[in-house]
Every structure is written in structure tokens, then in C-alpha cells.
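Take a look at this single chain, the form predicted on its own, given in C-alpha cells.
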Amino acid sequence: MKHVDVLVIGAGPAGLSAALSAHGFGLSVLVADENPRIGGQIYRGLLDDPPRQRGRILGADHAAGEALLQRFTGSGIVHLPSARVWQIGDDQVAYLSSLVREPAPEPVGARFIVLATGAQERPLPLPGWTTPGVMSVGGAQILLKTAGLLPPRDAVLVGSGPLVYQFAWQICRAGGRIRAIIDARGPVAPLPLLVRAVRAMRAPALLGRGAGLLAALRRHGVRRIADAEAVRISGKSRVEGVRYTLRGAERALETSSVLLHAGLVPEIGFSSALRCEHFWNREQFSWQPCRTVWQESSRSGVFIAGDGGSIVGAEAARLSGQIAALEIARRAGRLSERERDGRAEPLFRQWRRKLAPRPFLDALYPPPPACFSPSDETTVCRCENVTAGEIRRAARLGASGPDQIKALTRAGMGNCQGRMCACAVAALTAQTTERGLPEVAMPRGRFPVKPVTLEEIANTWQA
């Protein structure tokens, strides 16, 4: 078994920054990541093409990661690509499997663990969302970044959140076309939005980029349909169109491709399985792990950096990784408390500036109502083909939370282990039992957090 001071899970901006900072204090570091190349989702494929060409299509935020990735590449830090951590024991030993059919890496024991697993897209369960021709905006963006693939020119984007508009702009810059954006966000409260807009002015450049992006989409002729309700996808063997209600009137668009997005939520598979404490963030409509200002979870020695703790964006994620590394260095005896605080002060100042617009964005793009209250016939658990109606019936029979719902319906028992349905299951349970969503227990994560073969488990224990 290999032993290191710090194990970092995830090679996105938070994980790479934490690894580089810890390495700079003389600590031994190992970075494990499921992807074959470093960068995470935001910097995916950045080192594959000339950054200038990438920046022209994907924007300055994407190209800004080049220096970080180059620093890591030349650092000598041990990096395990295409390696999936599937269990972490009470003794802080991590067990891994290989995604490229090679012998599994040996277990890794670590004094400190940094979970930098990033975010996942919040599922948007609409009628027809399992029809061939439907995928997520994030999935389509991966195809763009890794293979240069563009969606069909009649593609319709449905949902809510900045990524919808950013991706549409990227497609236009790459020479593609988006037929329409159906903005299906939830109700926006004007007064709270105004209050948060004042605070967001601390980051005028970000707001300016957002306004410029919307103007660019108008110039490219991308149609934006606001305030759409009751959105559903038509077609049986393939997507044929999107139907929706607009100001009381039924409307329809013909299309062969629908891309869905309902914002981002932290990936909490590891933190849940490790029994870290979590809370329901009412601003971001998601469960999030409790953390100290140093990004440490309720479990000693386990730190959570970046979007895996709260949706903060790439630049703030990098800062959170550095902040976590400072506390790790202090605990490892490489820094005094005074030295840690002195180094952290400018990082916290930058952190607060980067976070300034986040409450405004959260208020501006609330998730579509379908995320929490899909119609009875809508499939919620894709793995086990469980509908919203079945979940409501189970709740009426006395199931008080996701674990009881799972026992009665199998919702959450598939390969994704509830990642695609946990939020909707909890929301449906809360509505049916007339409770607030925070009152419903969070689904209990369990190891292995990702699918693993019996052969890999047997080989691990033999080792």
C-alpha cells in the first residue's frame, strides 16, 4: 500500500491548486482523477489544442486555466489518470480501480484527503426526457471540448442557468447553430434579486460579460423563449419536438435534439458516504457539506474544495484549494498558525470578491419547477424506471424519506446510486407528506460510490 501526506481526488481547478500548494510545502501528494487528462470540466481538453484557438471558441475563462495546468504538469506530483476511487475506509485508506482495463492502482493511505470532485448537473425530469435525442448541456459541452462535436443545427436548449447561455454562445462561435433557448426557470423574486444585484456590483466584469453574452446570442439570431411552462418533449422512438405553454397558449417547436440544464449542484457522493454533516442550502437548492473556513468537513482530515462543497465557479475553486492546503500544511507542522493566517489573508479577500455575484446568480436562475414537482407520468429514476407518481404513492403509504422510498420503489438503487433522482425524490416526498424539503432526510451515500466489479474488490483485498 502506498502512503502519502495528501490524497487529492479530482484534477479540476480546486484539486490542482490544492495539490500544487501542498506540494510547495514539501508534503507528498497524489492526485487521482477519473479523466484521462487533467483540467476537470471547466478546463477539459485545454492542453489538447492551441489555447488561442480554444479561447476563441470556449472563452477566456477556459483559456485562463492553461498556466495552472502547465504548472501541475511540470511539478512532478504523482498523478493517476483514469483512476476511480470507489471507497475510503475509516483509516483514511482509499481503494481505486482503473478505467482503462489495466491492473488497479494499489490502495493509498493518506493523512489528509482533499475531495475536489466538483459539481454535477441538476437533473431536469420532464415528460419525454428519456427519449433518444435528449442529453444534458454539460454532456454536449464535453463532446464539444473533447471531440469538437456540435449538436444538430435545430437543437433546442431547455432549462435555466448561466451554462445554457454560455454553451449556446460557444456553439455559435464554433460555427454551429442553436434554434432556440426555452428559459424554464422558476419564479424570480424581484426584491431579493435587486438587493443581491447591489452586492454583485463588486464584480462588474462578470456582470458585463453576462450582458455581452446575451447581446451576442441576439446577434447570432438565437431565439430566447422566456417564462415557458409545462415543457414536455414529444416523440416516441426519437425526439420530434418540444411543446410548452406560454402565457396560457400551447406552443410547439420541431427539433431532433433537446439539451437540458437546470443548474449545478455539488457532487456529494464521497462526503455523504463518509458520513460528513450536510445542510440544505436554500439559496442554491441543494445539499452541501458543512465546512470550516479552511474547507475542512465535519470529518477530521477530510477537506472539500471547490464546487464539491458549494457552487462557486472555477476561480473561487482554485482559491479554496489553496486555502485548504494552508490548513493542511499547518496541521502537518510546515506552517505556524500565524504564518498560515498571514498567507491566507489575501486569498480570503480574493475569495470574497469572487463570491460576490454568486447570490445574485442564484436568485436570477432558480431551478425550473419540474426539478422538484414533475408530473406523475414523468420518469424520475432513470436507472430503475420509477415515475413521480410511484414515488408519491410510496410517500402516501408512509415512506418518510429517500431511503424508505428506495425500499418501496427501487428509486436510487441503479448504477448512479441516486445522483440523477435524489433531489426530485426528496422534494416529492416532502410535498406529499406536507413537510419542508430540509425536513426530509438526505439520501445516505454508501461505498462503493461508483460501480466496481467483484474481481476488482477481490484483487484489492488480496493485495
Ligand SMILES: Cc1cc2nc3c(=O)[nH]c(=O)nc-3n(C[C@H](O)[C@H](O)[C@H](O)COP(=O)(O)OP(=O)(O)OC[C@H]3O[C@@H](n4cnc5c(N)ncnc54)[C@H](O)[C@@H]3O)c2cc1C
Given for the second form:
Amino acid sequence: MKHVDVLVIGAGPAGLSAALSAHGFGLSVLVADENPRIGGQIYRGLLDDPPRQRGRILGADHAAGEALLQRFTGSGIVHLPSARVWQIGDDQVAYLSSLVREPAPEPVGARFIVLATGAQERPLPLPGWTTPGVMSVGGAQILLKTAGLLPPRDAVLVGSGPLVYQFAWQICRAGGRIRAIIDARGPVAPLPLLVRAVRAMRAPALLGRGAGLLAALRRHGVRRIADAEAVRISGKSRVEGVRYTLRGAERALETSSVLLHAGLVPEIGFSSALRCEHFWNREQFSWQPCRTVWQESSRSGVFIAGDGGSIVGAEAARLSGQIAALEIARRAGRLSERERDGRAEPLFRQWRRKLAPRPFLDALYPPPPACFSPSDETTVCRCENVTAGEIRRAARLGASGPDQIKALTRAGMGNCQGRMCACAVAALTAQTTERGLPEVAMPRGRFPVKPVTLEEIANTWQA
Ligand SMILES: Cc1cc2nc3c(=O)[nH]c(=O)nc-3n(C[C@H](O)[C@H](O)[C@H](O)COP(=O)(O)OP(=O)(O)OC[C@H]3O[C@@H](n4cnc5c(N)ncnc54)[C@H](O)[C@@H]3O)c2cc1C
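Next, give the form predicted together with this ligand, keeping in mind that what was shown is the form predicted on its own.
Next comes the full complex, this chain leading.
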């Protein structure tokens, strides 16, 4: 077994920054990521593309990561690409499988672990969302970033969140087209939005970028349908169209491709399986791990940096990785408390500035109501084919939370381990039993957090 001071899981902005900082304090660091390249979500494929092309299509946010990636590449830090961590034992030993045809990497024992596993898109269970021809906006963006593939020119983007507009803009810049954006976000409360907008003025650059992006979409003639309700996808063996209600009138758009997005939620597979404490974040509509200001979870020695802790964006994700590394360095005896605090001060200042617009963005793009209250006939658990109606029935029979619902219906028992249905299952249980969502227990995560074959498990234990 390998032993390091710090194991970082995830090579996105948070993980790379944490690794570089910890390495800078003389600690031994290993970074594992299931992707074949470093960069995480936002900087995916960044070092592979011809720079001019990527700048033209993906924009300045994407290109801004180049210096970080180059620094990491030249640092000598051990990086395991295509290495998926699927379990962390009580003894802080992590088990990995290889996503390429190679023997699995040996287990890694670490004094400190930084979970920098990022976010996932919040599932949007609309009627028809399992029809071929429907995929997530993030999935389509990965195809553009890694393979230069554009969605069909009649694609309709449905949902809520900055990524919808960002991706529509990237498609236009790459020479593609879309038929429309259907804005299906939940009700926006004007007064709280205004208050948050004033606070967000502390980060005018980001607000300016957002406004510029919307103006560019208008210039490209992208049609945006606001206030759409009861959105559903039609077509049996393939997508044929999208239907929706607009101010009481039934409307329809023909399309062969629907791209869904309903915001981001932290990837909490590890923190949940490690039994870290979590809370329901009402602003971001998601469960999030409780953390100290140093990004340490309720489990000593396990830090959670970046979007895996709370949705903060790439720049704040970087800072949180650096902040976590300062506390790790102090605990490892490389910094005194005073030195740690001195170095942390400018980071916290930047952190507050970067986070200033976040409450505004959260309030501007509430998730579509379908995320929490899909219609009875809608499939909620895609792995086990369980509908919202079956979950409501199980809750009426007395199932009080996701774990009981799982036992009665198999919802959450499939390959994705509840990643696609946990939120809807908890919300449906809460509504049916007339409780608030935070009162319903969070689904209990279990290892392995990602699918792994029995052969890999056997090989790992033998190693
Ligand atoms: C699909 C998607 C698209 C996005 N697109 C944009 C965009 O265009 N512009 C923008 O500003 N923001 C975008 N974001 C948000 C942005 O990516 C984040 O704010 C930022 O990247 C967070 O950085 P991070 O380091 O916390 O996580 P990430 O960059 O997400 O990195 C997490 C890394 O952890 C790895 N990982 C996860 N689990 C495991 C495991 N079990 N074993 C090994 N490795 C693991 C992943 O492969 C990934 O590389 C996107 C987010 C998502 C989910």
C-alpha cells in the first residue's frame, strides 16, 4: 500500500490548488481523478485544444485555468489519471479502480484527505425525460469540450441556471444553433432578489459577464421562452417535441433533441458514506456537508474543497483548496497557527469577494418545481424505473424517508446509488407526509460510491 501525507480526490480547480499548496509546504501529495486529464469540469480538455479555438468557443472563464494546469503539470506531484476512488476506509485508506485496461492502482493510505469531487447537475425529472434524445446540458457540454461535438440545430434547452445560457452562448460561438431556451425556473421572489443584487455589486465583473452573455444570445437571435410551466417531452421511441403551458395556453415546439439543466448540487457521495454531518442549504436547495472555515468536515482529517462542499464556482473553488491546505500544513507541523492565519487572511478576503454574487445567482435561478414535485406518471428513479406515484404511495403507507422508500420501491438502489433520484424522493416523501424537506432524513450513502466490478474489488484486497 502507498502512504502519503495528503490524498486529493479530484483534479479540478479545488483539488489542483489544494495539491499545489500542500506540496509547497513539503508534504507528500497524490492526486487521483477518474478523468484521463486534469482540469475538472470547467477546465476539461483545456490543455488538449488549440488555444485560439478554445478561447473563441469556450470563452475567457475556461482559458483562465491554463496557468493552474501548467503549474500542476510541472510540479512533480503524483497524479493518477483515470483512477476512480470508490471507497475510503475508517483507517483513511482509499481504494481505487482503473478506468483504462490496467491493473487497479494500489490502495492509498493518507493522513489527510481532500475531497475535491465537485458538483453534479441536479436531475430534472420531467415527463418524458428518459426518452432517447434527451440529455443534460452538462453532458452535451462535455461532448463539445472533449470531442468538438455540437447538439442538433433544432435542440431545445430546458431548465434553469447560468450553465443553460453559458452553453447556449458556447454553441453559438462554435457555429451551431439551437431552436430555443425554455426557462422553467421556479418562482422568483423580487424583493429578496433585489437585496441580493445590491450585495452582488461587490463583484461587478461577474455581473457584467452575465449581462454580456445574455446580450450576446439576443444578438445571435436565440429565442428564450420565459415563465413556461408544465413542461413535458413528447415522443415514444425518440424525442419529437416539447410541450408546455404559457400563461394558460398550451404550446409546443418540434425538436429531435432536448437538453435539461436545473442547477448544480454538491457531489456528496463520499461525505455521506463517511457519515459526515450534513445540513439542508435552503438557498441552494441541496444537502451539503458541514465544514469549518478551514473546509474540514465533521470527520477529522477529511477536508471538502470546492463545489463538493457548496456551489461556489471555479475561482472560489481554487481558494477553498488553498485554505484547506493551510490548515493541513499547520496540523502537519509545517506552519504555526499564526503563520496559517497570516497567510489565510488575503485568501478569506478574496473568498468573500468571489462569493458575494452567489446568493443573487441562487435567488435568480431557483430550480424548476418539477425537481421536487414531479407528476405521478413521471419516472423518478431511472435505474430501477420507479415513478413519482409509486414513491408517493410508499410514503402514504408509512415510509418516512429515502431509506424506507428504497426498501419498499427500490428507488435509489441502482447503479447511480440515488444520485439521480435522491432529491426528488426526499421532497416527495416530505410533501406526502406533510413535513419540511430538511426534516426528512438525507439518503444514507454507502460504499462503493461508484460502480466497481467484483473482480476489481477482489484484486484490490489481494494487492
Ligand atoms: C457538468 C458541469 C459543467 C460545468 N460547466 C461550467 C462552465 O462551463 N463554466 C463555469 O464557470 N462553471 C462550470 N461548471 C461549474 C464548475 O465546473 C465548478 O464551479 C468548478 O469546476 C468547481 O471546481 P471543483 O474543483 O470543485 O470541481 P470539478 O471541477 O468538478 O472537479 C471535480 C473532479 O473530481 C473528479 N472526481 C469526482 N469523483 C471522483 C472519484 N470518485 N474518483 C476520482 N475522481 C473523482 C471528477 O472527475 C472531476 O475531475 C460546471 C459544472 C458541471 C457539473
